[in-house]
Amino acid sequence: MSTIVRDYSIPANDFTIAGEASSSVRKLLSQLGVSPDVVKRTSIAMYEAEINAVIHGNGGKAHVEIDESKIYICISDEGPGIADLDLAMQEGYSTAPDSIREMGFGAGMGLSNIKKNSDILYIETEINKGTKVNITVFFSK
């Protein structure tokens, strides 16, 4: 299989289309015959990163590469960055405003869910510059 590359735009603060990129990738992986477990893990990790870009990152971009052994996803934004990455990785920690929480988002499970569902997670973040969440999910362990 040759490498499949897809790029998506993630709009800021638009919850009507939030999750469309991860949904599109889920459908593509299913069409390619990827195992349901890998499709589920990839979808969860990408969705959480996508929602974080919508809520915290002023929107952003998703870059996806699928080859014969793995799915690589990079969600990048130009938001405020993450001040304390160790703290942000803790389950339940959130900086989402009440208005976001009232919509059912911002429970502080995003980064921890990404970590649980990815095989490799590397986060690059810089205050006032933005964040890149690099996710890799292998087809087999």
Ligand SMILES: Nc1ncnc2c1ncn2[C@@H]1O[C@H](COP(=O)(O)OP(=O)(O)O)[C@@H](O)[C@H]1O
Given for the second form:
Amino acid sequence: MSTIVRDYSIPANDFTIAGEASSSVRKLLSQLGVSPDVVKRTSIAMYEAEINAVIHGNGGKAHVEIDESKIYICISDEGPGIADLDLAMQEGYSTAPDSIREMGFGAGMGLSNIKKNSDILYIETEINKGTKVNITVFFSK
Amino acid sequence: MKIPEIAQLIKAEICTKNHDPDTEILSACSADLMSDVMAFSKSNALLLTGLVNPQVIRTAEMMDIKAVVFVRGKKPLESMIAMAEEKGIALLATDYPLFVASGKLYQNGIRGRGE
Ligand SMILES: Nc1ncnc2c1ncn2[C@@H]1O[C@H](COP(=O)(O)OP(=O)(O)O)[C@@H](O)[C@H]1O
Ligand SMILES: [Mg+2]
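Form predicted alone already given; the form predicted together with the named molecule follows:
The next block holds the full complex; its first chain is the one shown before.
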């Protein structure tokens, strides 16, 4: 299998279509016959990162590469960046306003959910430049 | 427990048309925060929630959740019903509050996480 590449844009502040990119990738993985467990882990990790780009990063982009052994996802935005990444990774830490919590997000569980469900997680972030969340999930371990 | 039995038990209206009546629901998660739902790992699950927005359907999709129950008399929007039907997710609506709806299901054998 040659590498499959997909790119998606993630519009800012649009809660209706937030998750479209993750939904497309989920369908693609299922069609490729990837095991349901891997599809689920990938979906959770990507969806949380996509939602973060929407609610914290003013929207952004998703770049996806799939080969025979793994899926690599990069969710990038040009938002405010994360000042203290170790703090942000802690369960329950959130700077989301109440308006976001009323939408069901902002529990401060997103980054830890991403970490739990990915095999490799690498976050690059710079204040006022943006954030890149690099996620890799292997198809078999 | 199958979806029509669940509907009967919690006096819920089934809002979607195309769910599979033979889907066997074994476990459930009650939450208004979607990231809490995403920390829930069981399969063949049902979600009970008081939150009504498209991200509930999205979350159910990502989690392989087969059915969502909206509690306290809340009704899913038309756009959410269409989205759920496209993904084969059943949507139910009950007047019971979250605790009571959850309790009735628990009493009838549906289980949660960590037991
Ligand atoms: N893409 C991002 N850009 C800027 N800040 C972010 C981004 N992703 C996460 N953060 C920061 O990290 C915190 C924790 O993120 P997360 O664990 O997903 O929780 P939540 O999204 O529920 O707040 C956020 O509240 C926010 O301050
Ligand atoms: Mg988040």
